[in-house]
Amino acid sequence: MRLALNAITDELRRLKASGVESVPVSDEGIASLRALVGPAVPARPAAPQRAAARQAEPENGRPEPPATPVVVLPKGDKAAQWAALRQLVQDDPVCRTKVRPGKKIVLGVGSLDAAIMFVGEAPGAEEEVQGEPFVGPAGQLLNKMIGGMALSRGDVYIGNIMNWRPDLPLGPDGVQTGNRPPTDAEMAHCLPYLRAQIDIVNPRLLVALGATAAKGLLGGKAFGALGEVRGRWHDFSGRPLMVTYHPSYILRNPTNRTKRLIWEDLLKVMERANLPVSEKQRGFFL
C-alpha cells in the first residue's frame, strides 16, 4: 500500500510541477484511495520538546543542503571556466552525497557560445545514469521542439536548476521510481552553479521549462499556476527569460492544441534571438 501510495502522491507533485491545475478522479477512483487509506485515526498530541523538534525538521524528513556554495570562476576561455566549474560541482560535498552509488553528477551540455539556453528542473533515472540532462523522452521530445525552430541540440545550451536527482524512497528492488520536485533549499544550493554556466555562456536568452526551473529563474516573483507566468518576456540577471511548459506536459497530453502552446512560446523566443520563421514554421500544430 504504501509504494502505491508514493507512487500517486509523486506522480501528483510532477504534475503540479509541470503547471497542471486539476486532475480528473472518478467516484470509483476516490473510493479506491479511500480503501487504501483506511479509517482516519486522530493524532495522538505529542510532547512540547518532539513538537518543537519537530518543527525544526523539514517536511519531507529530509536533511536540507548547508550553506549556500559560492563560485569565482578562474580566468581563461569559455572552455577552461567550464572545466573549472564541472570539477567544482564534482568535488561539491553536498553533490557526492545526494548523488546514490553507481549515479552521476549532471551539468549542462552544448554550445558554450549559444545564444538559447534551456534550463530544466533536476535529472530523471536517464540522466544521472548518463551525467546529461535532458536524454530520456521528455529529452528526445525537446530535441524535435529545438529542431523544429531550424535548429540542432550542439547549436544550444541545456542545463537544469538541479546538478543531481531529488531523492525519493527506494523500492523493494533497490531502484527510485519516480521523481520529485526539488525543494527550495536544494534549489538554492544548486543555483550558483547555474548561474556560473550562464555566465559562461553568455546566452542572449533563457528558456525556462516547466513551473520548477520558472520559480528558480524567477526568484521570489511568486505565482500559482504555470499559466500565469508562461509565454511572457520575463527578466534574469538583464537577460530576457521566456517561461513555457516542460516537454513533459506534452508527454502527458500529446495533443496538438498543447504542442502549439509551447511552440507560441518558442516562436517568440526565434523572433526575440532574430531567427529566421518561415511560414511553415509559424503554423505548426494549428
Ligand code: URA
Contents of the next structure:
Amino acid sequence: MRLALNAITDELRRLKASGVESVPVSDEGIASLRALVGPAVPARPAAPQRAAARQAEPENGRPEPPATPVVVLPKGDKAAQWAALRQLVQDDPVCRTKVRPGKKIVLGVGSLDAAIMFVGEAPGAEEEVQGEPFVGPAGQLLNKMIGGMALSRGDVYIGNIMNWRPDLPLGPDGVQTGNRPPTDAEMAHCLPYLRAQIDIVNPRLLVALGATAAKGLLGGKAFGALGEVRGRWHDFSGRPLMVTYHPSYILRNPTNRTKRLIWEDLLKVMERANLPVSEKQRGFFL
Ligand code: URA
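Given the form predicted on its own above, produce the structure of the same protein in the form predicted together with the named molecule.
So here's everything in the complex, that chain up top.
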C-alpha cells in the first residue's frame, strides 16, 4: 500500500514541478485511492483536528499498526477543549475498532485545573464498562493514596496512556479475563490524546503509575526494571514527572514496605506541589 501511495505522490510532485496545476480524477480513481488509504476519518464541524497521521511500524506480527493521530486543540476554555477532545477520541476510527462492542472508550477524569496529574496504563474490566479511569480495585487504592495526600479524586486529574482496554482472547463465556500491557503501536496511537489532556489541564507535575506509564511518558529513555527510574524526578516536555509504582503492584504486594516506597514518592510529589505535609503524613507506613 505504502509503495503505491509513494508512487502516486512522486508522480504528482513530478507533474507539479513541470507546471501542471490540476489533475482530473475519475470516481473510480477516487474509490481506488480511498481503498489504499483505508477508512476515512469522519469530518468534524469544529476543531480539534487530527492534522495528520503517521503510520506506526508493525509490531509482534500484529497485522494492523494503528496510525498516530496529531491533535490540534480548538481555541476556547478548558472545558470546551476537553469536550472537543473527548468527541475526537470517541470518533477516532481506531479507538472505535479497538474497543469491544458494548464497552466504552476511556478518557481522563478530574479537575481541569489540577496541579497534579496521575497517569496509569490502560482501562481494565471495570473502567471499560464505566468509561472512567481507575474505578476498579486499583482505583480504590489510588483513591486512598490521593486521600493520604489530603486530596480527593476531584482535586487531581487521572488519565491513562491508553483509551481502550488492550484485548486478549475472550474466554468460553465471551468475557475477557486479565489484562495485557499495550504494544508500542497501541501506545503511540493513544499518546497524542494524553498529551492533549496534559496541554489542556496544564498541571504543575505528572505522576506516572507503573512501567507502562513511565515508558509512555519517558519516551525514548530506555530503562530495564521500574526501580531504575522510580522515586526520582524526570522531565516531560518541561514538566516535572515523578515515576512510582502502579497501585496494582501494591495490591499484589500489600506490605508496609511497598506501601512506604510508593508513599515516599508521593511525599516528594506533595513537597514539589507545595502541599502541606503533616508529621503524621510523613510517618505513614513506617
Ligand atoms: N489500571 C490502570 O492503569 N488504569 C486504569 O484506569 C485502571 C487500572
